[in-house]
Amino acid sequence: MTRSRSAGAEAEAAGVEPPLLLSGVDRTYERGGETVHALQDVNLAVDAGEFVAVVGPSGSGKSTMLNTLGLLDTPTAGDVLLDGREVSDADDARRTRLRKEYIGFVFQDFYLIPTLTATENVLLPTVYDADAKARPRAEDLLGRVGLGDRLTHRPTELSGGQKQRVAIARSLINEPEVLLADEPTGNLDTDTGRQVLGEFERVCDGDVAVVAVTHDELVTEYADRTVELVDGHLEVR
């Protein structure tokens, strides 16, 4: 199920600058009275429209890296850079105007607001903003993911791919650059993973940057690359 995608080339042909990029980062950790090497030198480049994979083992720093690529943690040394431009250094408002700006997140346990409709679930990363075309993107986006029939259900009268399709639509109500999932399959059968995976296919058709951190070799037959981290450390598959 794996594409073949030219982007990477194409991007750097023309001097274009990735959506997302890390280099040379460490992320260490006192714990317990001992140094954790939790990132160690981790060179990593998301070219627009590219699904990247991350695999590993339990500890290898999955979740520090993707917290690091969100922009919900700061590396000990390396540069973290979004469209070329440094922001390891960013304050925290800056952080999270950046986020709001760049980022979509979609996480394993879908983290719908129970009493919201679907609409309302993916309006809510707008809920401060002055936005009179949210309402119509957020039903749009809905429609996309194959939920146009579904606006006004809650999270009980919905499937368990259909809160994840809800996330995703929520997680691009800001038009992201970037999107970040934390095991997006983690808590679908098979067939019903396949259609979320399918979702983030025609998200990266959309020049959007997937970065999925994965237990579930599933996930892998859509990216378009598998890097794998193994104690801090990441390599190629």
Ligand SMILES: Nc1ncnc2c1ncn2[C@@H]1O[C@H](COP(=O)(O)OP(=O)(O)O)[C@@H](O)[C@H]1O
Second form
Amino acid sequence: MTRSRSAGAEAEAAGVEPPLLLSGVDRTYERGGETVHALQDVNLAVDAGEFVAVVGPSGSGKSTMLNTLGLLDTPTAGDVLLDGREVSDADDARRTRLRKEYIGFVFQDFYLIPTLTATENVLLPTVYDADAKARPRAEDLLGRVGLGDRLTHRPTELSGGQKQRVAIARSLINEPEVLLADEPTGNLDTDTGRQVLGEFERVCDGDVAVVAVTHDELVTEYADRTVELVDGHLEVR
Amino acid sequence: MTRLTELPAVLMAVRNLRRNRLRSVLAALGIVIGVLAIATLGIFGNVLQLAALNQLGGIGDQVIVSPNQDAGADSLTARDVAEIERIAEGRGTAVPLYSEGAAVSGTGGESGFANIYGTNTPAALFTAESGEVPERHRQGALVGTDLASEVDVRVGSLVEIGGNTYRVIAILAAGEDISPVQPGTAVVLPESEFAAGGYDQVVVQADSGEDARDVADEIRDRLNSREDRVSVLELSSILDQINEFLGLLNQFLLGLGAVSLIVAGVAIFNVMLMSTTERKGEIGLLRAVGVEKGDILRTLVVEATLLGVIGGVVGVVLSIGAALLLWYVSPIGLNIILDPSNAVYLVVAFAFGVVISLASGIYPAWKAANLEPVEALRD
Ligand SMILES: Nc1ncnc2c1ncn2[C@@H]1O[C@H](COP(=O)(O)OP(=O)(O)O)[C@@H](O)[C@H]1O
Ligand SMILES: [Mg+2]
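Based on the form predicted alone presented above, generate the structure block for the form predicted together with this ligand.
Up next: the whole complex, starting with the chain shown before.
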């Protein structure tokens, strides 16, 4: 599969807003009297169907950047645009609603609930909605990540790779435009990691943008585009 | 429950409680004990009060006037009796009594000792278990039920008292009352059977405790104005004090129960804090995927409340069992155990248990719901 590295530019030229855009984003933390610059003047556009890898050593600001993209964190300066709308000043309730509507998350620790089956875990984001179609959708998503025969298994009965695939299915239950993954292969061996990255590739085929932040260089093989974070600065490689 | 678990917050709360059953059970157990404590202590105290009233109620309505032995009088004069009757008029019935002790024996040879009362108007003071208490008592003997079985007599049998033989015309019910006149072990004969002298006492059966008090006061005023000719025994004011004491005792017991429920609340508070801390990552994930603060808050409060509801239901069931056990092992009547006023304690204990649980859940829930998702997801 080949994809242009300037997909963002092309989309902009075509007058389509990228689903996610960071523009001049700074994020500083005050810690014990000194200021930590976790992100400095970060600019990033992510297009629909694009798989962007963000690599960098530990402490370089990857999680901070992903949380900013995912509206879990607000920048100290700069803008976050979701589908062309400025959202960096949104209050908690609005950010919660936007996350529900646009964003899916996958974490290093899968955060599966041990007493729930695979299907129930996938359904978790929808439990507070009266959505009758969620269950067939969850089963379908599990089928798509190759777990069609594990629907009623509990996390303890699944391998690490299978757990992460359940988490991917869960991140897609709300039909997001963007899937954000923080160290998705962090707890997996290389082979299992490859399978999970393969899933991300397929997710992109469905026009969902994927941003994976990791210090695992393996990701670069699967991503359409890799950027590097060094001490809070984003560098294109 | 099926309808209720269709509510997402309830569904999630039930799921969460099931995850650590042992801990949930232990937390609910605290509420069980607290509710049990409030309900049983409350009910026991109330039963005590009801039973005491039931037992003592009668004496509160009676005034017993007897000659003041210290002043040398050993019987009441006819004038005294007439005065007492006049005072009691409209507020109760005055029954003058002769009384003495005597051996009683049945035809089978069994004998016992009994208080023998003499009166022509026994109906105001005595009720029959079998036979009939005559309005005007002219012949025959009324025998108390306990004495009757001791000397083995029935209605129609003959009894021998002090050398004379009488036909038994009624067996007297023992009555629940603790009363100076004990019908269960007494024999009542017509006045004509006693050597004419003064009456030994007058019992005024008043219409109410208040009447009894008024009658007693007036008798003291009139008969003892110059010297203490009679002693007046009237227990309704003592009854009031007993009542007041039992009421205090009841409140004290309820207070004890409340303390145990508050302790249970602390246990729930603790369990909720612990389990939300444990589930921090998961709560962070729920917030990240767009679950609102309010939903998290509601779920956790429902969790705590459910612990209270479950504990409360079990506590109420156990309390009912404890009350029935009390009825089973004690002489207290079922009517007292089943008195509607006892249900109040069940309702209050249950409600208190639920409210305490809910209140204990609020802070941990609020804290968990307001956690920044980023913080919650950081290891
Ligand atoms: N809540 C915080 N308070 C203070 N410093 C923080 C906080 N979160 C992150 N940092 C700092 O910001 C920098 C970037 O952190 P992070 O985004 O977690 O990096 P990465 O995910 O690449 O390991 C680090 O120096 C880290 O110590
Ligand atoms: Mg990180």
